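In the block that follows, a single chain appears as structure tokens, in the form predicted on its own.
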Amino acid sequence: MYDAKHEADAARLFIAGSWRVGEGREVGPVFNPATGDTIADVPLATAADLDEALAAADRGFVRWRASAVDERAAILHAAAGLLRERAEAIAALLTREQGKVIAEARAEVAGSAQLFDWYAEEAKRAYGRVLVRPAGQRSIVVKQPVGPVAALSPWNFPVYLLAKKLAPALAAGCSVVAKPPEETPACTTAFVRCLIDAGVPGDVIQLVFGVPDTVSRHLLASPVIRKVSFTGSVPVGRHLMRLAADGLKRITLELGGHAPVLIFADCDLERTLDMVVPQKFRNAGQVCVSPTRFYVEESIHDAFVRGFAERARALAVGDGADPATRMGPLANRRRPDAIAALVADAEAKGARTVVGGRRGEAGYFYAPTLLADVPPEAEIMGTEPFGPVAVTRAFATENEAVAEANRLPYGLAAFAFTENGRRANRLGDAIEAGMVGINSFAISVPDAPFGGVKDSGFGSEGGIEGFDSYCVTKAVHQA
């Protein structure tokens, strides 16, 4: 039975069916990014904890894979219901730990519930096929769960990106050892509590926190883990891929991006600006698909810059818990310095700071920023800022715009705004990205694959592709 005390629960580990707190373990500090104050401690799993979690996941897989699909589906639907019931409490924890505005936190919890509902039904559609054979023979192809999974998720969408791994994994019949980020332990603890209260067996899901490299090395070295799903930076993705290679473990990587946005003169400029500015500063720009590199057709470039700056200046920046706030702080103390360095480099190389370009006085704030006429050699044109900074350059031709969009080694998401249907078709084909939004930012939805190409990773989460990534294919032949 859920009660109000859970709203203030300290972060906990969940191992082998029991909740664990400090109990002599080392702890790490948790900060409120709006103030910089320490608000809690997170217990760090020991090697013994990880071994116990792996052993439980090994047992849990045998049990869970044998469960009836209707049973699994009912539990996932129940989890979705509990997420909705507890949305306000979870969202408040999320905002307090991560900084995003409360409306965005509520939307993140609601999106997580949608994932569980969608995969609850997808579990019933894990169809195989029957091959044509002579009379008396039978050959079938079936999907089966891959096995225990290590799910490693980041701090920018701590609930939703963990749900994006857990929902399909559990639906497929896998057990999971989840390691969410240490920056946001209370909201992810509350999220996992929903799953346990919904009926997920205690040996099927394990929740651990710890030093990321220590935990990932320990989990990936174990023969228990058969699949790894990671969302995070390109360097860490490469590192995990090397670790996974030693055990020939399957791996899905959703890595960084640096999303280009192509703005053509035939778009509805005012409507486009009303869409792109809130998207750029959503979650203070800490979004892997955040629109960042704006390539704008020459004839409307100056008007675009003016309209963008006007809207950016009007954004209310402050504590995400305040309903009037439209952009909160960055999630950790490292980000303001990193962004300030990118802005200074761009300015030194000739970029114009049209609006913003400054840190806040307290907490981890950085003002909504627009840099115009940014030269290609500026570091920010090749390095994902992961913060509230947009950059613009004018282009003359469609081919030039596409070449700039494809110039970087990243290929996660890209966007374009045009009313020309033929051009929209060409752009969808020509842009090198795992996801392309044309006149739309709605690219992360339960029934569609989410993933990148090139250095942005491989494999997909979301959609049937996300479900299949937690399955193996088996052919059974009978004479």
Second form
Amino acid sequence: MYDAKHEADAARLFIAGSWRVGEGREVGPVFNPATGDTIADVPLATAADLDEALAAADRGFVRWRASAVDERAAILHAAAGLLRERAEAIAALLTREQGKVIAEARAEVAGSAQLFDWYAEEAKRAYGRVLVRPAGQRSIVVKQPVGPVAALSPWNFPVYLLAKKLAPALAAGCSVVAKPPEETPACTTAFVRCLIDAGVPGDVIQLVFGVPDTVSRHLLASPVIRKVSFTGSVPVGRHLMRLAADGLKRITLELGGHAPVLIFADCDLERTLDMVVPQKFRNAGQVCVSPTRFYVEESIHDAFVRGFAERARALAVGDGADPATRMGPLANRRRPDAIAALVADAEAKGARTVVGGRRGEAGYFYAPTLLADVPPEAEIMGTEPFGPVAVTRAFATENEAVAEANRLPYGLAAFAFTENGRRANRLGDAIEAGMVGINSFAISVPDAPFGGVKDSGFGSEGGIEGFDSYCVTKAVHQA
Ligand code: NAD
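Next up, the form predicted together with nicotinamide-adenine-dinucleotide (NAD), please; the one we just looked at was the form predicted on its own.
Up next: the whole complex, starting with the chain shown before.
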């Protein structure tokens, strides 16, 4: 029987088929961001642990790549089933460690289960092709799993963003050494437990926590690892790419963004506001595709600011475990400091704080904030706030709005609100981003690619592209 109480205090490493904790390993503290209290420890892997995990993944790959695709698919479907069965317990751990409101935590677990179901089926469609050749000869092109994977995932969606790596990697036949974030170890331990209980062999998935730089250097220096997948910040992405270059390892980087939102006067303003405000404050703004830079057509700018502020003011902020809460705390103590500095800089450069602009009293809270008329030279116009802050500027023409949207080196997500179909087509073409949402925020779904351009990284997660990123292509010619 699954015991949530036990799990709540029980982050574990999973190496070579056994759950590990203690045994003299160093530990790190885990905090509840709603209170700032220390709630548990996370065991930190030693060099010997990492070597054992690598050796297991090396063995596991041989076994897993040879398994029947129906067997892998059945295990992934079973994992999806266990995630749904244990969703309540996993969501409670996620909220306790990460801070997001419980309804979002439940949705995160449900979305993760969907990924496993989708990739379980996609594994069966890893088709190659047969080339036209003279009678008696054959040339075929096949996809094969790339090899053991290092999966490095972040703390903002600790379950979902790990699932986005594990589901396609396992479906393709890869073994994985996963290092989820140390901030949220119990929910990811409970998640990996679902995979093990569903039948993923103990040498196919390895779960480690540790000092991030030590772990990633160790894993990326190993010839066992053939592919690295990282979600996180641009500087860390650059650093990992350099490490990956030494071993010529394939790498997928899903890095930061600074999503522009173009609001045209021909949009349905009330409906747009009802959509954008909850999206801005989802996960307290700690979302790589969070709508952040609102460029609003001059004639409706003031009405937009008023409507946004009214809705932001009405949001109930508090402990995510309380079902009445609509926005929880930030996930770690670094974030309120970073946001306060960006807001102070914007104010000093002439931005108007319409709502929010202050920290909470306990825990890692920061109020839902709207800064209006923010000058382009304010730091927040170029640095991802990764928090509950929206900024606005008025624009006069579509060309000006597109130029502003494309101004930054980031290119992850962008959004636009307009009822003009021709304009929608033009924007879809002109905006430099990996994902463009027009009158929609539904851009992270199992069957579509998700990933950035420019400094937001490269490679896709999700969709058939996400599956392909765990495959290599081979041509076999037979005369
Ligand atoms: P950070 O740059 O210190 O770390 C970002 C992530 O990378 C964390 O999960 C961290 O554990 C991990 N990390 C750090 N150094 C690493 C290393 N050497 N090897 C492997 N992993 C390493 O930033 P932070 O304060 O944790 O987060 C703030 C910034 O990170 C935000 O501004 C945002 O841009 C970015 N971020 C992006 C995403 C995303 O979904 N793309 C998620 C989380 C954080």
